[in-house]
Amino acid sequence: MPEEMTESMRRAMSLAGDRAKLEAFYDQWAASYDEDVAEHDYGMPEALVSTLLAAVRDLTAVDPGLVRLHGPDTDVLDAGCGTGQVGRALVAAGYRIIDGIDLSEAMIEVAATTGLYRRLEAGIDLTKAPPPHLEAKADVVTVGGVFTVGHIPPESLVQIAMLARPGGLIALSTRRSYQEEVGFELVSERLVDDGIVELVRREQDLPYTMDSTGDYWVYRRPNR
């Protein structure tokens, strides 16, 4: 892994998707997470939200009624919200109703101090089907920094799509190394072909951290 990564970043990417190890690791990292990523040109949150906004512009150009996907009344779920980095970018973009979920209780505690979120919930495993109170509730779901090496498989897009209402959007990031290692693009194509999601927009090689670019994807949950 690149030398520019902190030791925490290297450790995070070596956990092989083990839920217990990931939860314990992020509980320990929560206090210094924001400082660590700030030192490494963390461009992911802004790139993710800018890609989301571009997708909404494309959709509303065809169907003005979809303006509900961007604004102060839009229900947003920040899945894998961590300390609130993506939440800050969402608020800067004009979103106001934002809920957050994460595996780590300590990360959620830090996110709560930002005042950005309406509701926050820890202990949510994005590799599993969502609990009933979260299923199909959000107009927009953001998933930043979760599809990365050592975290969740690309097939978890199936469970994450269940968080969005029919017609809702799912915006996510994929770190370049993750995308190449697990074949995310092939899984994405299969899920689109199977009608699980519709691909609305993809931006390639945008900023992620100083050691890696990322791709940014916006999907739509079909209206059915």
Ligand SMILES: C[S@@+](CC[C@H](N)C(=O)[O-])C[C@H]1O[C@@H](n2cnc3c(N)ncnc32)[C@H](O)[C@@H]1O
Given for the second form:
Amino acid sequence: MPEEMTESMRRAMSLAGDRAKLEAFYDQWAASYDEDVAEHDYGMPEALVSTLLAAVRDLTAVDPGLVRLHGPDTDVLDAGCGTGQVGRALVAAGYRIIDGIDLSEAMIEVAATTGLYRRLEAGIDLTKAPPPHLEAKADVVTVGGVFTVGHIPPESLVQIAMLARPGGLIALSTRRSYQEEVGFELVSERLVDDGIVELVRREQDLPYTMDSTGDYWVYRRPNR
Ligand SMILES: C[S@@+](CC[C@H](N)C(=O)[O-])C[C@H]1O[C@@H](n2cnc3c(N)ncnc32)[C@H](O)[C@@H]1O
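For comparison with the form predicted alone, produce the structure of the form predicted together with the ligand.
In what comes next, the whole complex appears, and the chain from above leads the way.
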């Protein structure tokens, strides 16, 4: 892995998707996470939200009724919100109603100190079907930095899509190395063919961290 990556990032990517290890790892990283990522040009949150806004612009140009997808009344769920990095970019883009979920209690505690989120909940595993109180509630779901090596498999998009209401959007990032290792594109194509999600927009090789680019994907949960 590149020299520039911090020891924490390197360890995070070696956790093989093990829930207990991921939870324990992020619990101990929470206090210094923001400082660490700030030193590594963490461009992911802004790239994710700008891709989301471009998708919303395209959709609303065709159907002005979709205006609900961007604005102060839009219900956003930041899935794998961590300490709130994506929440900050969402607020800067004009979103106001943002809930956050994550595995790690300590990451959620840091997110709570930002004042960006309406509700926060720890202990939610994105590889599992969502609990009923979260299912099909969000207009927009963001998933930044979670589809990465050692975290969740591409197939978790099925469970994550269940968080969006029919017609709602799911915006996610994939780190370059992850995409190549797990064949994200093929799984994405299969889920689109199966009618689980529609692909609205994909941006390739935008900034992610100083040592990696990422792709940014916006999906729509079909209206049915
Ligand atoms: C690299 S951090 C990204 C956090 C935040 N979105 C950001 O951009 O800074 C990955 C986050 O995903 C969470 N996570 C990892 N596996 C998860 C899972 N299976 N379900 C829910 N959250 C998970 C971790 O606890 C951590 O907060």
